[in-house]
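The chain below stands alone and is given in structure tokens; this is the form predicted alone.
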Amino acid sequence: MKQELLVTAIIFLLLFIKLSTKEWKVETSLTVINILLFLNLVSGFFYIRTGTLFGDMFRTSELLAFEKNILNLGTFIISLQSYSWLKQHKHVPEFFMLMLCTLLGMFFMLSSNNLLMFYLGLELSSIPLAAMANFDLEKRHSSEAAMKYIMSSAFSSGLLLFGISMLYGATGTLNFDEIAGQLTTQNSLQVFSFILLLAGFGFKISAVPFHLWTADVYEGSPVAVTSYLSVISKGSVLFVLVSVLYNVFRGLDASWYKMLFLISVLTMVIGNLFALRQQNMKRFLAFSSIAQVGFILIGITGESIEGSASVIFFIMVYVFSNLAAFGVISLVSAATGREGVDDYKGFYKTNPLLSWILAIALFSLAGVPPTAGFFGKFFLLLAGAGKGNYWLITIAALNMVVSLYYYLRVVKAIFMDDNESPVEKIHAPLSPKIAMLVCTAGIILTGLMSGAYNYIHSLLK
């Protein structure tokens, strides 16, 4: 439990900082917190112990440690990117306490080998996110986003609990290994309880038709929270979904393959069609992220080591790509308050470096070679093709063409369109510069070098 204990220690340290009589400057607090998060990230790569705790309710392995390190990296990047926004806030320690509580919940959820441990981790990772969405207290949109998120989260949690209780009634156990040995497609109660569990997962990953909260919450939340919801929260649930489907519900694979086939097609098509119409950058990336989930579900349908490896690799690439885009949007929003797609017309004339970072991020999200996003989608489609369902691959390829159009629409606005009142020159602090440099390097290097995918594949073997 090294990684969980380290995050808990940082939370308590921030609590003591907040309660201390000494009044810390915001810049000092941010510097100290970023150093702590960096040390937490680095420590995740050393002294990795594997085993189980709490009567086999908690387990850890090298693969789980790597997945937690991806989440740690994303959290650290978001912290660096949020510098311009957070330095205007009084409640910096509170923001990071909430964020690290959600991260701790995700860690417990990833390591769970029991439905109760999984549910506790899920709730710990969800409830503080509503407070984070409402962190811009003076903005009505922020409060609205928090209300919509907490209502949707409560509904999905209710479905999950109902599914868990029915699964317990059908199998007599909450342990993942014991459940896996008892599942059969002949038992309609087990199949129905799985449908409820899948619906709960669908809410958390914004899969269609459980996506209706996503765009409003993304738009109303602060940019830092939107990027956290889009990347860290969604990525952690997808990690768990792959593990649960492959290890626990392997006995129902004939049923869940058909469900995932339908959900992935709907998610890709509807996400892309709505992304075409968006004029707000956060709503645009919200529907873009919904479409990306459709591609990830294709990789999961492959039901193989390659399927797992492609999903984990794509989420790692998605962390770099999405956070690079959100990093630029965060700087522009903090400096000017402008978040519309049209506001980025002529952006290259005043901010050439930021324009290239945003363009590279969008190319990666679209799957344009040689960026890492191309290889991520290629591995997902290759894993999905392993089942021989070429209709699904054809639909995905057509959707990639549609997604290329709306990503290039933003790139065209940045480099080719004129604007009477373009965004002025933005002077980024050091922290966001480091974050965007890491993201851009990640997009290029993971695309050109095969080491990351091979390492993930070796962990799964």
Contents of the next structure:
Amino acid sequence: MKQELLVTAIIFLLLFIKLSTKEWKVETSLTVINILLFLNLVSGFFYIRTGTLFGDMFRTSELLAFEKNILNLGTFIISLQSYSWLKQHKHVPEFFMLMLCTLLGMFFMLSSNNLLMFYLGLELSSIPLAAMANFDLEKRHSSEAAMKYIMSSAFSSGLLLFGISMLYGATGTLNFDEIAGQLTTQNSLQVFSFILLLAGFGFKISAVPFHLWTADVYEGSPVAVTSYLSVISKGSVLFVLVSVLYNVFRGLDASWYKMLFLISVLTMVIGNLFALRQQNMKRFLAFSSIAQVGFILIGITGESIEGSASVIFFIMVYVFSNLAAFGVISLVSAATGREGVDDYKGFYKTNPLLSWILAIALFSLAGVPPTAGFFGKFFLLLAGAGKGNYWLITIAALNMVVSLYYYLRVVKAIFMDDNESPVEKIHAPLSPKIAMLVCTAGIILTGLMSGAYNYIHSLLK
Amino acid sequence: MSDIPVSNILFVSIALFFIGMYGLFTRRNLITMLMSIELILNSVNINFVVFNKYLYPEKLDGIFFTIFIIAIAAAEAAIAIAIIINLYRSHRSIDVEDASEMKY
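Can you switch from the form predicted alone and show the form predicted together with its partner chain instead?
Next comes the full complex, this chain leading.
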């Protein structure tokens, strides 16, 4: 509960800062907020309590605290990266209030032990995000993206709720543990309600039949919101999906294995095929993140301790690598307003350091050995192979080859292609520099040291 | 009261769900699409109340869930309408066909 209380305290502090008569300078408030978020991150590692609260609706454990720390870290990195963009904005406290509200919702969703708490957390984490997507109020694309996001998220939560109501009718309880005891594949109402729940989850993690909103929302939103959507929001829902599938719906595993098999193959193939032809960097990363979800679903199909350990490890790696890529894109976008893949031609000539960071991030996303992304994907495929379904693993391996093509296309544009008017030299402020350093160190260190995976594995026992 | 069978009421709620879905997919006006989503949420409310009343009358889980759904639907509508108003300012229209600059 401590982590949730801290986030709530920061939200109220920001509210009072906003309401006070004294006008704060934008730079000051950004620095104060970054320090607060850093304290929030650090305090998450101490005094971890375990147990349940509110009549078994809310539970905490060391694993959940660790997952929340990953989300805290991602939020802190995003807030550091968005410095250059928010400096030109006059609504800084509002932005962080919305962002921390969604973070609070994700914490409640992660800790939920009850469908009501889960639903409240999910809505708290998705409704303010729509307002954040619209944060560039005067841009046409921003409002279009927000409209698409609120409509699809409202529809998906409608589907999810219908599934929850059917599940309530079939079992008579909302508590996860009591539901888990009553599920069988013979009861078709339970399988039907599970399909609706999976559809709701599919919208949030943008798995393939439900992915259509992703690219448009990612392209139209401000870069900070795009990275928040693609890393934090998606990561938290994936954490919950793993624990819900393994703990609540383990009675239906024979049916959800086939569904996840189909969804993950479709997600990888379609995500990769569409990523091949993208010309906008944000859109390209949107489709690449769809393809990554396909790989994560393979890890989930493993249905073992290794399965959930590999998913959590991969999301941690994904936080570092995707945020490093988005960090460079957000710097370039804030300095020049250019977001096309072609604009990155000759980027190495003017910004060698940023080029290297972007290249390392893309190598990690593609899964090239010394980086952490390789080990993430390796553990996912290993967990998926535990079921002995080698067709799935073969399709995944072929898809990794396809994904190398489009990641390396960007790297080639940066290092080899000539350009008459490359992006000029960018002078980054201090806080984006720190964020880049954390991300790059994270990519390389979690790749070289195996301690992180072992730690997650030991938490799951 | 309880001589109406459960299946009749469930028929109403499922019909409401699919009417909402049909409206969401065919209507092009954003406000009407929002109304369709409210229909979906209300069908869920009926489901919860019926299951609670007929199948599990000794507990109140379903009723509480309904109250929370109503509250959240109001919050969702507030944000959605704010976004629609902003969309109208920039596009001069609340038709979804006019807000489709980003494709594929």
